[in-house]
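Here we start with a single chain on its own, the form predicted alone, put down as structure tokens.
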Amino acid sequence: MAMSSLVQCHVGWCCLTLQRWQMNCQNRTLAAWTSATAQRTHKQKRLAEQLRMAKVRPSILWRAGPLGRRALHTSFTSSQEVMLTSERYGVQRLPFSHVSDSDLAFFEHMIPGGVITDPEELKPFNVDWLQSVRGSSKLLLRPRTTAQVSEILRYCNERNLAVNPQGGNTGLVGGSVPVFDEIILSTALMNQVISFDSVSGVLVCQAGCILENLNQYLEELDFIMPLDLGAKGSCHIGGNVATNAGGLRLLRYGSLRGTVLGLEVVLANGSVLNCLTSLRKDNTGYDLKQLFIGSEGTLGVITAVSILCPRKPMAVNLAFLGCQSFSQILETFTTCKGMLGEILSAYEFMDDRCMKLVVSHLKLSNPVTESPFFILIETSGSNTTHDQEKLNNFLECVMASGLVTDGTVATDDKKIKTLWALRERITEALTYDGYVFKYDISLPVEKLYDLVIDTRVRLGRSAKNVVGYGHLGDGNLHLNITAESYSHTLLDAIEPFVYEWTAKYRGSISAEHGLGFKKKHYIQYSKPWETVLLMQQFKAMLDPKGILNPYKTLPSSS
């Protein structure tokens, strides 16, 4: 039985259920598809009938901003407003050399036009995304080429000048901004591709290749990037290598670890580490790709990327559904990785303050309401009517069982965008919410939204809004409080406690943004201090004088 595309309004939504779930009854007359559910409760049966009527509803707009799903630097005050991080967080510069005349006129002799020293230029790039740390750097540096980028490590290293390497800045740890006055290193123009192969499905390109571009260009050759991000508009590949991102494909792809095949990186000193092999197999010696990916740009900057790309899906299919109880949740997973096997794509979930702060901050309409709890399934294969089918039988389970209460469901482009919009976007809404203080924390599916609950608890009034949501597919919890302002007494209440929670169930503190400035000084809830020291042993030897984004991922040695 195929599905058809749903199409969407935002009126009337209350009194519109899984009858969305458009069929077009090709393998199947009507007659037999009521009789196929005539056990229904009575409200199913009203959902089913008002599924056939979904095709002449009018769509919902999708408002994306003008840099892709996630509209950077568009909604928030001006860095002026946002604190130093040396005088909030009470951090003490390191002795490395200030800036002089003699180091601009070298820089700008060895790129031209690549140097930008203008305060208000410089601004966006001392500031994070999220508005909560600000460096006061006065020097961006803008390479082309892997060779300009070794000359200006070789000169940093030996004028014992901080480098701060930067992509997209869409971190989320602050972990890609300075915190002093370190040079900017931008790799923004550093965006071409040098290579893609048809038959191995490798792409080889540049580390500041913008990753909602890359999977364009790789669309119109029947190719995906591994990798899908609410910052796809303005992250890049490099950056994304450089922090392990994980984003909305991991459960389908698997981790940049196992999908990026080669690493081009420029060591502290200038040397150029090239490997920037295109094999799927290679077993002679370490692996050294490894110890980059994930490394934050305190190891070395990486210029080029190697990673193996998955053929584009000829079929996808988006389920938007609404459960009771969390519980419901993990039971539906159950079923979904049961009878969707290997076309499952994503499964992402949210709670309903999450869904309230999109929709009353970003202005979108929400297909499903008066639920608790909300689940995001992608399905992705190259059979369109196998593919449906298969979750058409999934949908008539968990609704039929009393799993899922509510929903709908998209198969064309435009509509499958609006669904996931009400997941990517909900980073964005909480910004609009006061200031946000941002857990990324992996723990065992059953215990996810536990911490959510408690922390809600523990905060009462003094937090504005404490919300979950993330990829539950990976057992990844985004844990997100919001408040007026930013306050020490709050974030006192919040660690370390969610620390403390997090490793008593063996979880992470950190699944996918990396530890940054703003997590460093945690990493002994996750790591041993043996695993720590043997870190710490790495970066002194990559890097002895500490020049590489300095202050981040590591505690202090001394």
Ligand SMILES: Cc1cc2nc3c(=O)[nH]c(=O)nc-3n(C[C@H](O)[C@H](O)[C@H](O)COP(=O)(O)OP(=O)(O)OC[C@H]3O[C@@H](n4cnc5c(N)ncnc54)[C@H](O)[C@@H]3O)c2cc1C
Given for the second form:
Number of protein chains: 2
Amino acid sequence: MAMSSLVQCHVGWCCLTLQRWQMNCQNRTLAAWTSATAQRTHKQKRLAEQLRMAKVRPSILWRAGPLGRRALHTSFTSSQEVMLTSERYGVQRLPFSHVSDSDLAFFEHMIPGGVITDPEELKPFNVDWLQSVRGSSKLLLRPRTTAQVSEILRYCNERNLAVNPQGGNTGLVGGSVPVFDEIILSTALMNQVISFDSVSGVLVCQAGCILENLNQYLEELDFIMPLDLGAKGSCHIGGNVATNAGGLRLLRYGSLRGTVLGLEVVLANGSVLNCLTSLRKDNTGYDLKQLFIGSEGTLGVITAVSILCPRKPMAVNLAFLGCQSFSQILETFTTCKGMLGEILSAYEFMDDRCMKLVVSHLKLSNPVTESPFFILIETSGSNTTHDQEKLNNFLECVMASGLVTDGTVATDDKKIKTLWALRERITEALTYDGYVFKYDISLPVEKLYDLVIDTRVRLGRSAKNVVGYGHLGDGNLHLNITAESYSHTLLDAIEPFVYEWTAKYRGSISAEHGLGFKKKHYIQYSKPWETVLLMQQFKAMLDPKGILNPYKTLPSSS
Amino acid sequence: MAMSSLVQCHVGWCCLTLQRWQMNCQNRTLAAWTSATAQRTHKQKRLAEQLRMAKVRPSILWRAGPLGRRALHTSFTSSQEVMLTSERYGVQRLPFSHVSDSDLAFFEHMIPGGVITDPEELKPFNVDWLQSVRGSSKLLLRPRTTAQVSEILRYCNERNLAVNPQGGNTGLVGGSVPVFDEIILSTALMNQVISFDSVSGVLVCQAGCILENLNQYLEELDFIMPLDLGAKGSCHIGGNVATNAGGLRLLRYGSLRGTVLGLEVVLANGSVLNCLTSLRKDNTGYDLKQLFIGSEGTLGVITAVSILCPRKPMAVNLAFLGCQSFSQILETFTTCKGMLGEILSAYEFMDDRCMKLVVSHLKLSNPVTESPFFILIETSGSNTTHDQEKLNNFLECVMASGLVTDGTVATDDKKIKTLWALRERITEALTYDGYVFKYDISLPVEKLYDLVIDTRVRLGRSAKNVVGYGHLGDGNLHLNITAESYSHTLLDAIEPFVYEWTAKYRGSISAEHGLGFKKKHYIQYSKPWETVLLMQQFKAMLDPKGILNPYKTLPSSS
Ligand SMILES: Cc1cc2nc3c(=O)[nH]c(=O)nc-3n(C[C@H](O)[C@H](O)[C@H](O)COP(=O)(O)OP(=O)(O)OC[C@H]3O[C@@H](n4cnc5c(N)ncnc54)[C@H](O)[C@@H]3O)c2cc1C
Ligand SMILES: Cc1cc2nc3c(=O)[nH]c(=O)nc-3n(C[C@H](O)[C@H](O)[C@H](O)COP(=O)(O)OP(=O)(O)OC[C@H]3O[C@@H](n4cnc5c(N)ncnc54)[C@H](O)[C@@H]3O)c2cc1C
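Same protein, different form: I have the form predicted alone, so give me the form predicted together with this ligand.
Everything in the complex follows now, all chains and molecules, and the chain you saw is the first one.
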């Protein structure tokens, strides 16, 4: 309720039709923005996300407890219980050892207080955020130091015990929870900032720092994290790096492959690989850290991250626009890149079905007139007046040419958040709609929406909703299909259709979410077999016993 | 002479003292800039570089010949001949096969016209740009296609013939030329653009395309390459990727690790690894291409590159400033990042000794008053008026606060080039000064210049000049020491001193040039031995016989 009343309060927005917009552009610049108003207060955001999370997963509550205040606690009843992954997908357990009493004794001696075996406490760590896969781990370890992670892995490797590294457990491809009884190795207590250098903007921190906490920490020092995503209140920086997360700022600050300067990683045998440099440039030998970025916990456990952080922009502006066709979205994008240039920081789109879902399930309000498509454009820059002038000129141009038919511009932090919520909370709204089949596709932008249309036609009434949204600026579509419940028949109608369609246009079947458990068998739609073979060789070299996150990312080499 | 008269013509610059600058800022914006004037004409640049090259290496002439117009031809007399690397450094040849007549016959049959054995023609391909190392290869191969590269490598691998991949041969660490009789595999004829997509800005091309040609090609389509360096007229994009080149635009567009989207690579055994995607995001498995970026020809031959190119900026401005101390340079940098923000595209520095060298050896003119340090600041943006206003405000601020004592701003393309030349041509001026010991160091910016001072003190009169310049915005110092001729004693005074100094402050002993032949034994100053061990394992896995660029990058594993 708190969220919806926040959304319905429109006072102070500038909601403009073409005529009013033109007037606006001629007579005044956008209402003044200050860096102060651009700061979102941390507490508000935390609360909002906690509410959000509680809503998404009605059976799951946030509470402070022995696992720390951000831990998830469940009150599952058996009827709500997610089917075991091994049963739903018919997976065979690999011949790893089982955790014995003497193993437990060893761990308890090593990290007193960091060993969880209580089945109730373990539940949320066995189920993914989407509640779509479930493992049956009997042991959660929460080390605080790299040395402890090293000792744990050395021991597990010797004992042939499988390990599932886990960060905030917000991954969307079933990579973050065990398939069977793998030991869950959580970074939740590895949450210390190691250093920040305000001249270079380089932050060094442990892998378990929550993304939003880091951003908050930096904002106070006039910097921001170079990435941002809807799960920021829960996901860990280590998890972000392990999944090579993209998110909402990639368009502006580039991928983690450029911004992550260093990593500390513990390999399967417990040896610590120290690539934790803070240098912007370092061409001494091969860049090993790159192999761990996006390796989804299968090659090593990331224990610390060094990352280049941009200055906090002085001015942030947001425009939310209505558009009549997808081709107009593309043309608007081209115009936007030209006219907003270096200040463009996000170009997101969503279709009308997404809007219907956030309106009906989350009680958010559509701030513009009904349209087949919506665009969210964010600018971040160093000069308020210049940025507003650029945005005004751009809006005037796209309205005059008819590319955009309606729009609204937010002029303070609260409204910016409200507009962002329409886009950021689609993932959540979908979970209310039923079981969600999620696809995270890269395609040439011209082709992006055709996949949604073709899937809709193909599935007809067997799907409840087929929606498209995503990071258009990066050529990244989130195609989501909802149904009353999970169904093998529906899955068969979707896959491999969606993958084949994507492969036909040389797209990627996972743009930013990774392959995890759910997509590992489809890698060949985006990668030639020689490259998969080479990946398997790397895996075999770094983790010969295969103890790290088994059943994930790569098809088995046999 | 052509160059120096160009430089001496000052008319039209705004060369300002504090007073005049303040007036300027109050009364007018910088002289108008158009995107048209910002375009450098290609021919002029080519000519200038050819002159430059001819000057640097008086014994080397550019001429059109059977090897194409960009090939280097020498008229070495034996007295000028560079000492053989194997002799100067006392290297032992590894037990590779020697090229036989039947090998030659095989190659000639496979790539008719692409086989060079004439000793005179081979000479420039055996000597590096600095004329500091020399090999004795008897065979140069110039394939045109990936299939040919694949066939060559498969054959060489079977025959145990060592291969030295070569691009434009502008590398500065002795990696691009053979140490003994390795076959030189040149990408010079692999110079075709494969595709360019003006919506996404993604360019796909063969590895042998010359950087400047690509930039020229893109400029006509309103885009630019995301990297730029002094060697642009000769270096190949494949060589840039193989060295993970940094250069002058890294500050703005980030490193190649973020902008290179895909690679096609031929492995030592001839198999073709196709990672040539054009997608901005692709998280399907490990990012194998990253391993080849910066691997200096030791893991595979890069045959094609897919790279994300930014829009051509509408406005480019350049300021050349004088500064009284290094700490003021740092403070100016912090101010600059804040006030120029997203439009800052280069922040370079040079000391007064560099200025003396370009003035005395190249007859360039110092456009500002004598100062201990000079800064070159470039802005690139989408709005001329906004950019000039930002630059004006910034200049006003740093002049008023005394951070900067004199400065000049260039307002058209010709003058921009002239000012850039002062910085870009230092490398060249140094070669006139004698034998050059080159160090390319990353350090925390606060420490950057201390290394120059300490080295100067240490070497005293045994060095001719000890100078410092570089990409300050990236924490990258080029420390250069000149002497009348190469001397073991001087080298021993410099190394490992410079490396130990760098290691003490956790810097990198190679920021952007790579390790090549000259620095491979010093890797441990920047990388812990476990990581070097892992690199060696990767090398052994991908190139078990070690035929690719032997004697380079990594110390031998035995
Ligand atoms: C609401 C919502 C919005 C999202 N939006 C985006 C988005 O915009 N862009 C995007 O890219 N993703 C998005 N995601 C998915 C994204 O992958 C994750 O949110 C995030 O990057 C994962 O971080 P985590 O700490 O939760 O990792 P987890 O979910 O715990 O783990 C993810 C994977 O990484 C591995 N892993 C975790 N930590 C480590 C470690 N320290 N060392 C080695 N391996 C480790 C795990 O084994 C697993 O394979 C979103 C998710 C949600 C729920
Ligand atoms: C005047 C001047 C200015 C410079 N400025 C900069 C600068 O600002 N920033 C910077 O980073 N560097 C700079 N450099 C050095 C830089 O490394 C090179 O100029 C460039 O990146 C090398 O490209 P190339 O084609 O000449 O490669 P080469 O010199 O031919 O080769 C360099 C290395 O790459 C390997 N290689 C080349 N092509 C391939 C391929 N296709 N596949 C596999 N391996 C290959 C070679 O084996 C060798 O080890 C400068 C050099 C000069 C002469």
